[in-house]
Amino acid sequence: MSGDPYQTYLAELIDARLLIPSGVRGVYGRGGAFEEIIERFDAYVTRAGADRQPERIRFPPLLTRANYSRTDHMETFPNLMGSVHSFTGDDRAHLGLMNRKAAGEDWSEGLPATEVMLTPAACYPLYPTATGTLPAEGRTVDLQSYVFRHEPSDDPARMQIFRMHEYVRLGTPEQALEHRNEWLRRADEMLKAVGLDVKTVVANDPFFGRGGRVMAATQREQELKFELVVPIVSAEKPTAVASSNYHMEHFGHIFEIRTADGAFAHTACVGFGLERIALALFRTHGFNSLRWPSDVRNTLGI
């Protein structure tokens, strides 16, 4: 056995047939235990935010290239996006990519880009659905979705396609930063009360390059994005399995997204990331959720 731990935690979930290894880093079925858990929790979120009324809405885990390249997120994530392409060609383009499969080369060399790129965020299908005047007591929707990134890892807790449910407000300034703080304070109780020992700290998202270290200190020096961290592998690298972001008036200017008296909506959203929250809370109370304790079992209905 590697003395990898994160290895070594990968290899549990497999043997336990929680995770199903596909054969690509970072990808995975997932086990009907394991699968219960996530739609335990996920029903757990959606009574957590019903109080606020939510539009629910469910995007597929696509994005269109055209809606995508308003974003600035092939400026800031490139090592993370996944582009979607696919065969238009004829019958000789398609006799040209069989010979090069059977000889064993790149037959994938000719596939044009599709109108459509893998979503890196649930939210990111929201906001061009948005443009336009939002009303007086702005909008506040509930999404999940399945969402891309291209990093490919032994950290189990590091997928490349994994789900995320999200609550996004779009509205004033102050609408915006009330949403973000008050579902700091319900995160961290929710992951409390499945036994999960939560720690709230200032983050940055990843930003890539030199030009992204300098966007990243902006980013915590504003205390614009905060994360709550779990130990599922390592306890002096916990895992952040929740955040809380406030993007002032980011997608509002992108999108043309206006308050109702026509300055840019700003917007902000929680996230909960579902596999990691299942992988945390396996880490911590054990492979048999009927052993877990019961008060955590009484919460998410197991």
Given for the second form:
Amino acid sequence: MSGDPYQTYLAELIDARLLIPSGVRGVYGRGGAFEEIIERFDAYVTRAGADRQPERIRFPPLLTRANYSRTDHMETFPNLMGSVHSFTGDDRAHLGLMNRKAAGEDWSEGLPATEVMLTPAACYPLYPTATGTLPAEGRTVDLQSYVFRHEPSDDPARMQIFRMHEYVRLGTPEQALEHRNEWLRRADEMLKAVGLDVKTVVANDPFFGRGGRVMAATQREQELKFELVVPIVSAEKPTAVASSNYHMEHFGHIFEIRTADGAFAHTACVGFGLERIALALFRTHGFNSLRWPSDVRNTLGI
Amino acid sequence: MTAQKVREIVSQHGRLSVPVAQLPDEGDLYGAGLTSLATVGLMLALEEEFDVEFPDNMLSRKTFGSIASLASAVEELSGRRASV
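Since the one above is the form predicted alone, can you give the form predicted together with its partner chain too?
Starting with the chain above, the whole complex follows.
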């Protein structure tokens, strides 16, 4: 069978019941065997960062609309946002809603926005809670959450909703940069240890529009974002499975997070895309994890 | 004069942390507080004012780095480069 290699790999994953299609591109149920690999890798990330004694915090995959509006996500990624709307009308309005549904019309029009947005990255809900002055040693936080990005695709690695396990550092520029650099090293080591053919590359975020190209060029020139890429479907266009980013004082400034000496805090994060890593592992070692190389199974505790 | 007009647009859209009047044409706009976000507004305003469109290879930090480099880019794009 020829055709799109992404669709082909997706069909194989669905046949193997690793992913369960929902009818919407990029939204899948996870089969047990898939989920087990997610859990094992998630725990591996936790073990790899334990020596840094991170605070562990879990947010639901939501960001308040007020805090969303304080970030520049709308300016940079408007096409990826997930805005939650609901119904607040009376009986008469309810009837109108049901009638539009029954008539096959667009019933969503006019539904007012709620107080929440779907979270675009696991670390977004953290920064608004960190307003104030950091301890001298800064903070290191372990986060994991589903995140949402509206980008329907046939590439199984480009899901609309997926999990990201992050370590975020808030502190001085030196502390943030050390975190970014140390995690680039660790992530490379971790991914190699599970048999993935990983490379670290300078990267940019997919900023929206033509103006976004300037932002992307700036981000690359300043080497603020690095991705760890692995071939999943394509060797020529490998997929980012983790990234490590230095935000400088971006979030410190927006959310008034300061270091002990009163300066705006600098932040950095490393994020592991758990679904993408599972997809890379299945692609590299096969769909049956019991047949994976023994060192890989030992590393992951399979 | 292009640089003068660019200067006006930078002052309206650049959201710099220092008054544009204090900057020489060659002055570093990023050093003067130009953010990537403000760059977008600046680009759109320049395109509108001069009726040009920046091609991808000009959408870089270098182009937006100074009033002089912006003026030269705009002149190149509008084909009005002085032919001395």
